[in-house]
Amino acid sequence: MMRPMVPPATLAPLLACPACGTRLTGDACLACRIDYPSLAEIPWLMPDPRASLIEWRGRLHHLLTHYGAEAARQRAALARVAPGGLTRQRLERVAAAFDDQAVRLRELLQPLGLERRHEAHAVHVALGTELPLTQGLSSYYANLHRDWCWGDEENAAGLAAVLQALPAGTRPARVLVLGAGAGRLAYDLHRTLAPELTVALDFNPLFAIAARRIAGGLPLELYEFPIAPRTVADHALLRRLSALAPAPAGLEFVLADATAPPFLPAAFDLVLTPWLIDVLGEPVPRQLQRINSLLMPAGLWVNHGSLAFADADPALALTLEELLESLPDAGFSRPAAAEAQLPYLSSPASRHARLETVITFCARKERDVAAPPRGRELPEWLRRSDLPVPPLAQFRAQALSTRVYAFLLAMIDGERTVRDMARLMEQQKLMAAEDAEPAIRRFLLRALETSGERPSF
């Protein structure tokens, strides 16, 4: 459940509001008048810390009502499948295996509080306040068992990468993982360079919970959904995740936003990132402000991951020359980078695995440059309640998908058909009748693989 913070005593002076940067009085900011809590003893220091709790106790809840249908359509199965035979094992362990899961996690997770949560699930999906599978507690789950695990190659081949980054004889007394995950490479780091101080920062309360228990010396036994599973056993494996041996005295974990870390200026002498950058959704010359104000004079920042900005406005989609032409203006010396060949994800339940060229290089602060706003780039009228909303064209789009969504939604009734559907959308001028047919086929199937369920045929 959620407590008062109470930092360690080597994080707590260093620590401001992620909101407005103001130094922290205990566990409050006085000028925004928040108090910030703990969340299984992981300080909560998101910029809303009520919202965001209300938005992960909301992906929680999707989550677990996912496991729960793929667990009731793998049984929903059993009845097309002879009794007997390795089909039906699988079917059965599979399911068995997502109910199980449901019950690890929500005892994991239970500081969240979903018991509390009193939202109405309809709501919030239409809403968008709950994120899809993809962008929720389980995005990147395959990493926690890389890194507590199976992982041992990866792992040791990522901290190779960083450490050889690095300046011979580096000594960093604070460091900060901007965008931990699951948390072997801070872990790693934390036992390889013995700083004073390792903060792991990540804003996936899976990721921080299970990565401080496990770390602290707790192992934890989760399930493992492999991509594509050598064996009928292997759909569905119950791991066991440890760390070598408990973690040193110092290694801290922070829930927090990477676009908003709260920590005072100058507060770390080197600051990782690692497989950050091209998935944060912030143009990098921001980021480059952002890690520049939170390094000390001299201080060293490593990039560690690949550059894939799949989804960025063009003209942020950096190359690498790009991102190293554009350090020196960032403040940063302008390192050589290094490219290796590692593995990604290869577990030996799997048969899918990739190797990734990742690019590793350390930079040198050497002059400051004027720190970004705190947290993501919004207009003015979202973060402000007393504006008033503009009538864009994305949202008078967004208006007529919604009344065509539930105009379709409405002749649902039972008896009408697709045909039926199409003569009353051509009627109502919307679309020729032989085009909407497909069309709403279409519509149909999305409504189906949204819900979680999928047609049999």
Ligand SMILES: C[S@@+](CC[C@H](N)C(=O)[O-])C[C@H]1O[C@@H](n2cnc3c(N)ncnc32)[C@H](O)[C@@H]1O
Given for the second form:
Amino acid sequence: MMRPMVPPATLAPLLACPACGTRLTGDACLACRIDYPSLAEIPWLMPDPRASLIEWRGRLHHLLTHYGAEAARQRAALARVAPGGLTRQRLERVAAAFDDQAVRLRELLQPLGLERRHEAHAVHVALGTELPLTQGLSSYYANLHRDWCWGDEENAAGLAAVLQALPAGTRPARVLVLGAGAGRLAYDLHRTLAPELTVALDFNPLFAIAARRIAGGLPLELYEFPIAPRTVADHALLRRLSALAPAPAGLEFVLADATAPPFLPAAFDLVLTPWLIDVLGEPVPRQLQRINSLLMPAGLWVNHGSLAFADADPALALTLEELLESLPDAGFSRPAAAEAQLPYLSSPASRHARLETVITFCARKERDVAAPPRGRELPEWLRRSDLPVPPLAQFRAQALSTRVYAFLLAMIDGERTVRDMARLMEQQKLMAAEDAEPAIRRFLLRALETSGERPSF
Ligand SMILES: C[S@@+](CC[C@H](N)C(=O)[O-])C[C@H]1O[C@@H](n2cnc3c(N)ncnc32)[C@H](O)[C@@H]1O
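Could you drop in the structure for the form predicted together with the ligand? We only have the form predicted alone so far.
Starting with the chain above, the whole complex follows.
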């Protein structure tokens, strides 16, 4: 359930409205007239709290639909397998695990208020709020298992790299971990450096809720579904996620967007970005401005992870050299970076694992630079509700494609074959029939997949 936010005493004096940057009064931004809520006692400080709640609720619905569909697919496959034998065991095991995982996640994420979701599934599909699983609640899901079950070696290596990057004797008072994920590094740093406050910020409620609970000393059981399971049993493993000991006071979780962090300027003396700057989808120069403004004078920024700007604008897909070169312009010292080859997500249950060359560096803030605008850069007519939406060429092209989709779907009457449909496309001068046949097949398959249910043949 969403309740009014009651921030912990150490956090309250640092909080600012994520939408406009004004200091919060209790749980409210008086300038924006927004009362910020909390979710499972975690401050929910998204710029538009209601809209983001609806989005994450939609993602939970999507994930549960996916689990249901996966369980059904495993059971359907049983019909094609002889009685007895390991394959049957595997299918039954995985189907039961997907069902059970759905129950567990529904319960854990009950504060998202799934029962309040009244919108039709089709409306979300059309509006694109049913996100693919890669952008959903289960993105980076394996991190939970690494952080709190089998990943001691990887977690220790990450912590050691960060500690080594810090100047000797660093004793920060206030630490911010942006994109904290499943929370282990924030927990380990909090225990090791003993600051008065460590804030673990992420926008994924599954991570924040699970991590807060585990770090608070309450273990959690969830399934791991490894990429390349070694055995039948490894296909679906109920893992116990737990911390060595409850975190000392002062480790706080915040649900917020790292592109609009809800803090006053100069609130922290150490900011960490572990495995974040290349996945945030925001130009690095802007991220540097923001980190600079979050830091007090002479504060430290530690960056840790690989640099893999897969989909970035080529001008912004920085190598390490370029990133280091840009630091003085962003108000930072130019540090030396350490590189180490480390195993990454090497689950004992999987034959799949990554080996990453991980970069870690620590830059000191040397001067203030102008703070960047909050949140993603959006055109005025999109941010406001009272301006006309311009008839851009991209929208006209989309409108045309949508008419073609509608035409294709309207041809499905239970009688027509793919060939009949291709002929109709040709008659409408949309495409030559021989090209239309494979295109229609691809279209129909995609439509099935978008429905959240993968077809089995
Ligand atoms: C590659 S994971 C790294 C997680 C963690 N730092 C670690 O090292 O295990 C990236 C993390 O950033 C979070 N993230 C991505 N975009 C974000 C945003 N705009 N605001 C807050 N968190 C974000 C994701 O939810 C995910 O937990």
